[in-house]
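Okay, so here's just one chain, in structure tokens, the form predicted alone.
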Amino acid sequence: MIRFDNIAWHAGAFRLENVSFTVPEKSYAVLMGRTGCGKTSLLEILCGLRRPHSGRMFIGGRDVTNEPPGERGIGYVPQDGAMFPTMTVRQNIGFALRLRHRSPDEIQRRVNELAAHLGVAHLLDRLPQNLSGGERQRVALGRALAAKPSVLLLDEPLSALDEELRDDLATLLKKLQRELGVTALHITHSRSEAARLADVLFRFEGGRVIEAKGSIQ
């Protein structure tokens, strides 16, 4: 479960106000506004990467606002993939297990799991560079589920992808969120991306969030 509770926050003219909502716990949400609403700033707050000037954020019950972000349970993954381009995909995969210090035993049993799961074991010693896109974004997600998360953020993951490798990676996205039992948020700007995968659907307008439903009209 993921609640915001009257979060607010600004930066120069922009601003968020009392945004409130909550996405059930192991379902697989997505977030639909206009460009520029506060979309990906949202998910950068819950991800600690941004401090909200005022409100609380809970993840399964557990306050999160003041924790550091590392230790919110949560996998990330920004729009670009933001992958570190002097690691290979073996060092970026398990770069958030090296950080919490797991033996290298460890790191490699996941590394090479994950790797399984996405389609990408071939890839491992490759840097990303050499990586078409519907691959570097595969690489972003083992990178951000390295951990086991218990929430998956994820800002316009398939946005730069042809209609094939969106395809495939929404399908991906969506089984491995159920096999998982991740609680996702993912934002888009796709009326069919947001069909095909949410099982329930929040727009932001007029600055607030509101639960659709499940219709996307």
Contents of the next structure:
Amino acid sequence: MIRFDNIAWHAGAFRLENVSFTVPEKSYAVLMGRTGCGKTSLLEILCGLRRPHSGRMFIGGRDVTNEPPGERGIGYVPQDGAMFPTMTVRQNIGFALRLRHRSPDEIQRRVNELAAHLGVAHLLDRLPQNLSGGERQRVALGRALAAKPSVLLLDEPLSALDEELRDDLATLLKKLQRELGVTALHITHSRSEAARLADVLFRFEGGRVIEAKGSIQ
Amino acid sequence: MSAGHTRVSPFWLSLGVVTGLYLLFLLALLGATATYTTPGQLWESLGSREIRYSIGLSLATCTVSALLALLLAVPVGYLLARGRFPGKPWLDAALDIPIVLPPMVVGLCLLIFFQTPVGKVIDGVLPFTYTIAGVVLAQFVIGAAFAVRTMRGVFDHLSSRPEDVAMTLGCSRGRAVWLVTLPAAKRGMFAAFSIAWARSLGEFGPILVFAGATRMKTEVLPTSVFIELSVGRLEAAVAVSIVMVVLAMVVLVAVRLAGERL
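Could you drop in the structure for the form predicted together with the partner chain? We only have the form predicted alone so far.
Now the full complex is given, and it begins with the chain already shown.
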């Protein structure tokens, strides 16, 4: 479960006011809105990369408003994948586990398992600059999921891909979310993407978030 | 001069002519200097104890000052590129002071600073005025300003996104910079070091004013050129100049190669 409670944030003339909404546990929520409406900023606030001026945020009932980003139990996939450019795919996926001082065997097992799941097992020794856009997003997804987060945040993960890849990755996202039982919050400006993926749909309007409808499926 | 065009337009031709003339001028300067002396005279000049000391001191002080400049440039460049704070444009402009000040004035400022009570205390602990440490400090003041500019540009061009992701995965900001950003910036760090090193090699004014031009003590390569010229030994001045040209070329090539390989 993810809950935003009266979140306010502003930068210059841009303002988010009284943002309150709840993403139910283990559901796939999609937040829609026009480019520049504050979707990414809201995701970054939930990640802990920006500090809200007021309001509180909860993940699984725990108040994470003042917790450091790495302790919130979040897996974050930004729009461009944001690969670590000097690390191989293997090192990218295993990064969070290395930070947690897991044994090399455990890291290798988890990396292999995720790589097989995501269809990137043959790319493990490549550097990110030698990957296609779709491969990069799959690796970014694996990296975000490696430490078994309870929440997966996806910032327009399909927007830079061509149609065929977009369909493949959308199917994979939904399948993974179901299998792993994570709560997903996916932001996009694409109606078709939202219709395909959302259990719950939210819409950004005038600096606030409103629930567009209940369960789609 | 795009590919596929068989006829070169007058526009590109005129740009090519201007570039070619400029390159020709640079090569003529280097060629005239290189052919002014014979290999025998060059070897004889380089064999002198004073010149060998000057070469050694230049290499050592440039390396130390460039390393110090890089140590300063990485955090300051990062702050300028990623930090958001009041007065940032003023800080940005202030850090360019060593670049815009006339070199002699930098030397004079250093000399005067070490006459102040604070400067005297520092000089008491580690003597700078008219010492090798002073040579390093004079080189550092100028080299660091260029290294900071370079590192700021490097961090400006590196996306902060991977660092953000690293933080969500469990890193503190510092650890994210260490593990993700700095490895990605290694090419830029090498460029910043090389630029600081090359600037330090050519530094003359501040060293002359602040550290002096004492033979076998604070004499670096530009000082040698000055001393040799002032006593009328043009061949020795040319020999030292050729050494500096070769070193500068080595740095230029190293930066280019590193740019491709790192």
